[in-house]
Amino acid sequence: MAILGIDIGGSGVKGAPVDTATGELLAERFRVPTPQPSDVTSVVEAVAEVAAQFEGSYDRVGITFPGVVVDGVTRTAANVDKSWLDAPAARLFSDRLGKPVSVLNDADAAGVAEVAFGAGRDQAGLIMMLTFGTGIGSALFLDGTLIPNTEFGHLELNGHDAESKAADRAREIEELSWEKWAGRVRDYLAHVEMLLSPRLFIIGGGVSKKADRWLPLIDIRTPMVPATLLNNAGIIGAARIAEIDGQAGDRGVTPHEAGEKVTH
């Protein structure tokens, strides 16, 4: 039986079920807007109403959520209600939707995606997968094991957070040309290649899909590659840690935060 991914996005929640062995929705997703307010009864019952609408066809349920998931807690909520603060998301989710839900955050499972079956894969090393949207998100991955709920884009650079310079929505707030925004994030992934000399960037978010208008700007000795899977990602990687976490537990071990690999 397949699993059902679900994104939690700031402008959207939605969902599919997910071929884990290959990667492909096995139907078209189903989108609701993301409640205003986004408080914690909002935001389960709006993820209860994506996964009804793929009732009985899958066993597993992984959800994206846009902050740090430490053991299926929600520990930060910069970008949803206060609410959200130390809730048990998984247990709450999991008593709504009656099956079992790992929940993770939202850069973590679409860096889980790209390297399982997107620009990532069978890469080995330290990866490292930036999205650039309105904040700058981040997962680290080492030999394809993921090293959960790192925050990069938090990153001190030139006295500022990082991400309120060269997230892609300082770009849009400040109109600024592919060339300004490009020098901005070229300085950004030099300061990250500084600290951590990964192997491979792999460049996600929306702005993702128009890489060949700024990317060929940035010159840095880390090869860049844009992601591949899109506005998929989100819950692609969230079925591929469910499934994981699934085997975890059947086998009696800790989950994906204790070190399983995301790949095949």
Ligand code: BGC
The other form holds:
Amino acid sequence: MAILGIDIGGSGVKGAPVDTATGELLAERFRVPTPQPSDVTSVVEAVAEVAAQFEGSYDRVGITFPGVVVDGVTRTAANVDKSWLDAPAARLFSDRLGKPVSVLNDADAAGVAEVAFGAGRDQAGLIMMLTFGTGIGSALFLDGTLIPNTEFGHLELNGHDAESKAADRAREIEELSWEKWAGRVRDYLAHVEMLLSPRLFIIGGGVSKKADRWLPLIDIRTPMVPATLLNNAGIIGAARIAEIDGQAGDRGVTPHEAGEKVTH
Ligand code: BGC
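With the form predicted alone in hand, show me what the form predicted together with the ligand looks like.
Below, the chain from earlier opens the complete complex, with every other chain and molecule after it.
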């Protein structure tokens, strides 16, 4: 049976059943607005509303969250309601939906999808996915294995939390030109490059759709490619991780946080 992937974003909660062998959505995705405030109870209900659309077509669920998630517990809440700090998210979702649920960081999920089915497919070595949206999310992979919960969006850059200056939201709020914003992203990427020397940066988030406007302005050494799965990456990656966790559970071994390859 298919796995349901649900992506909790800054403006929408989106979901669809996923074929985890191919990374394809098995039905058109369904979206509801992210509740404001985005407190635990309201978001759990929004997720249940999305899941209800696909009732009977899935037996396991993967859900993304825009913060650190360890053992199903949400540890940070930079851009969501603070009621998520130390919330037992996986248990709350699973109690509400009546199915096993895996919860993981949103950028990790997008990266899993890109590495398994998109721009990072068949790439060995250290690969880094960065998402530029409300915040900056990061996902790091070594030979197809996720190193979960990296938070490189919060590096300090010129005395500021990097995401407050270089996320897509900063571009919108400050009404920056593409050139000006790309300059900040360049400084940010050069800093990350210096720290980690990845083989490839995969750039995701809404700005990846407009890559031609700003990617050519960034002169760093590391190759950079836009994400290819765009809006669906979170849904697909969440489902893939739920599949891995399911297999691990069935075999009585450790789930995705313990370092299984996300590729097939
Ligand atoms: C959070 C990350 C998240 C990113 C993108 C950051 O503010 O700390 O965990 O991946 O935003 O949503």
